[in-house]
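This document starts with one chain, in the form predicted on its own, laid out as structure tokens.
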Amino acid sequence: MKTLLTGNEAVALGAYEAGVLVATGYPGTPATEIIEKISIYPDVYTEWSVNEKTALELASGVSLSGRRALVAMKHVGLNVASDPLMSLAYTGVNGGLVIAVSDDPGMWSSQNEQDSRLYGRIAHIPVLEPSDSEEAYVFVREAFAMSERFDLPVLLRLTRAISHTSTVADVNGKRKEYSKKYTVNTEKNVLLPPFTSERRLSLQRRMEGVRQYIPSSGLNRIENNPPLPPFSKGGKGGLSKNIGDDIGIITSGIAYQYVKEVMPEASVLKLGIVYPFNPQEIKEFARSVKELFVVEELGPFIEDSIRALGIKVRNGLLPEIGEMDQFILGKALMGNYTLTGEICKDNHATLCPGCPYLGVFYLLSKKSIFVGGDIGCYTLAVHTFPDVIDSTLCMGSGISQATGYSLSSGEKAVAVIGDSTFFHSGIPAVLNALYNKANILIIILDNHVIAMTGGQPHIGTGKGLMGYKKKQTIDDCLKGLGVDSVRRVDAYNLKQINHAVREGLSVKGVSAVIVDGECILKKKSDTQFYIDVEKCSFCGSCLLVGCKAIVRSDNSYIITEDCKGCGLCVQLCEKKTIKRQYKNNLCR
């Protein structure tokens, strides 16, 4: 049966029918709609995970029990999990365990590039990687049978352009549940030495093996082999004309349909499997073709390894930064290229009209204090208040980094972190500042949501996408942890936010506010504003909150009906000509 699915959804399917039974993850740009799609299929239980390490070690106890385990995040929720991949490489699996991980070249959605194919070789586990939706169905349910064959977590790496691209599917739709017996196995599942030297042997044993596999596996292919006519095209850095008969290509991933287009007749090794290569694979193909060259996104992954095994390729063609299309690859291959792919540029998402977070970094943004910033929406204000967040790194990391600005200066420093994201990485942060005596004000943005990734629930909602779970609350949390101070504020009165901020600032340790506002785009409103303009001396205060609803027209200002109704204007404006209406009774 045909059907048109994103890569993501291919994957959900594809594990669906091989028989998952678990499924975890965190939300992530751009691999969140895997477990979305999963949990559709009441055979599979799903959950959002407080974080990806904590997903990924559940799925390794499913696979321990001897069933099959899916586990998705994007790139750098693989980092946080990365922990337990390496030694679960050690251990083996029981029942099939496959992470699929996508990344994001050109960094549309995230704060970093990153190649996750290097994660294999790291931790010595095979890497698959699918060129279209259906690739991306039967690869899924290919890595759970290899993950049993060859006792080893499988990785399937997806990019941004595979899982949200929709292709056609030849799929079954027909679901096969797989089991196997738990059996004890101290030697293999304990890691303590002496059992990790033999487990590290039987690693070296098991990729060998999987090696051995790649040419029977078909998931690698050759194409297009007979000689091509002479390319006559060149130019400079380029093709030569003289090049002879035969040009040959490796390439994978998303990569190779630009290839196609690009060059429909070049003869192709298309790679399935990208780690771990089998040489006498790439050798052949290599003497049947005068020049190799080598087409990847992002960084010489397979280039280098190609290189390693003494075969000359045609380098210094492709950008290694930024995301790859076909006009860049065909530039590239006529000389005329440039040093990096498409990144994002201009993606100066702000705030939404009404968003709880406003009113906050309004107030902060008026302070000269330096305030560590974290991963969420909230980051997005920078974009309204340039100088206000001054530094993003990582998830949990702006309470650590306050920490150390504060004990490198002296002063009492400011971090802003989500509720999701508290939960997420947060807590270990605060433990660490509660120890170590640090000197910070902690304000927790509590939107009930994961908002910047659509609005998933997390465990202090207490939703799950199976229903309801036992919720946790952030204010017992960081009571629990040792924080005295702690005041939890309405997101949408300034004047208690601004008293909760100062009075936590006077606090000397460890203090935290909790500014609370449900997330605008889950909030219904049967009211907006408008301005009186016949009595507006348009001072432009009620700019200042940095609702993009309010816009300047001629010499005065209107409300847009992008309004959300909460009221932030209201009390910036010093003249009160700003009033509340109902929708269905517009006015402006």
Ligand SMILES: Cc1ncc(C[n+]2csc(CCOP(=O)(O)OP(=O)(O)O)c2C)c(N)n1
Given for the second form:
Amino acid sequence: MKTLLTGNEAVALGAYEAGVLVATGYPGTPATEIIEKISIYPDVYTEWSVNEKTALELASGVSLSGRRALVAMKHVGLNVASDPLMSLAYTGVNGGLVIAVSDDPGMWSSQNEQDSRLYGRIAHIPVLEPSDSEEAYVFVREAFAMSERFDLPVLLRLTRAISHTSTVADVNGKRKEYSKKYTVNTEKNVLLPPFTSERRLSLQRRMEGVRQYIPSSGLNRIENNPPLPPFSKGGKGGLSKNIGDDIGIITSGIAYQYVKEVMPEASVLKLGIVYPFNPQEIKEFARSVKELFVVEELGPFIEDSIRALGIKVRNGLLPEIGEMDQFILGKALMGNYTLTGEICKDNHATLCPGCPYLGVFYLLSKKSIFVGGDIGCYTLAVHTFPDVIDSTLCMGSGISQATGYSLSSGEKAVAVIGDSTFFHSGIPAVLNALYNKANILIIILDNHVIAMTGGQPHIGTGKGLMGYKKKQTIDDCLKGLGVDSVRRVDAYNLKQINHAVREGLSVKGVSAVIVDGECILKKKSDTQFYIDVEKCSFCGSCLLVGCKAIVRSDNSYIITEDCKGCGLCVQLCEKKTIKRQYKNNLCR
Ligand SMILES: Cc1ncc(C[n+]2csc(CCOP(=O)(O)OP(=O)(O)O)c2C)c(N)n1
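Can I have the other form now, the form predicted together with this ligand, not the form predicted on its own?
Expanding to the full complex; the earlier chain stays at the top.
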């Protein structure tokens, strides 16, 4: 049956049909929908894990038991999961274990740009890369088969364009249950010297097995085309000179689609397995063409590997930064080198009107103190209050950066961190701060959801993908860890926050303030506010809270329809000219 699927939906369906028993992951664009979509299929246990490392470790336990498991995450999530990943190649698997990772070339919604194919090389695991949804659907099933056949975890590498683009896939929708027996195997599964030496050698043999398998796998294919007609234009270094000769292109993933669009008549070796390489296959293709190009997104991963085989490759002239598209490829082939592909330059998303983070950032903006930031919706505060957050690195880093700053400067420092990030990787940083006697105030922004990635639940919400779960409160966690000074305040009560922050800052050691306010996108409100322009002095105080619902209009201000009725602005209005009205009784 032919159907339209995004790459992420195709991975979910393919994994379901492959008999996956357990699917785990942690949200992160562009990978989030893989787990969300698989959770709707029956017979699959699906969970948002606390972080990517636990997601992979749990899945490896499922694999040990003889069942198939899928893990999904964004590229930076793979860094968090990289510790178990490296060693899982040594132990290998019992039931198939597939890790679907989606990269974000161009950093449309990420703090950095990474090429997850490189993990194949350092972890010694096969990497499969689909070029459309149909392949994503087929490759995930192939990945499970390869995982079991070669006793290795397999990485399924997607990129934003593949994950989020809908293309036609021919699917059958039938699930095949899968189960193997578990037998104790200490020498395989307990990575302790001297067992590790044999596992290292075995890893080499297993990867060699994959290398030999590649030509018969059907995942790589050659599309041989007649010589190209002469190209009319072209600059220095481009294809112009020899364009009539037979040109061969090695490519993979989304880059393959651009090659077909820009150079439909070139001979192509399309790699579905992008790591490892079969030298024979590459050499034969290279021999069959006069000139060899590699077209790939991000760094020269394939190109370098081919050069290392002693094969001559024409300088691809492709940017190593950013997302590729057909225009960039077309220009590069004409000899017009651009340093970067498409990179995100104009995403200035700010905090929503009525966001529970506005109040605390407004108050912090009045203080001159180091604030270690973290990753979540609250990072968007930099567009509203430009100098408040001093750093943002990766999930869980803000507390440790504040610790480092305070240790070296002798000053009290602040860390802001979201509720999910606190559970994801903030807890060890709190312990480290306590252990090493840091002098910091940790502000936890508890909006009861993982907002940045679309509103997923987490352990602090007591909900999961499959219903109710055990709930953990941040307050209990902090107290249990040993933070003595913990206060929970209302995110919409400026006085309360101010008082708690002041007290928290006066504590010598580690203190915490939990700013409690449900994500405004989840909240229903029956009130809005308006400015009584007859009485307003237009002092501008209400604007200071940074709410996008208050806008300047000529010489006055108005509160727009976007008002969520949070009442933060009311607390700043000295003349008391901001008035409440009920939504079914709006009089503007
Ligand atoms: C290691 C890693 N995994 C996932 C992500 C994607 N991501 C960015 S922000 C965020 C959510 C943070 O949630 P929370 O701390 O609750 O803050 P909120 O967005 O709700 O403000 C996630 C999952 C990431 N950047 N890094």
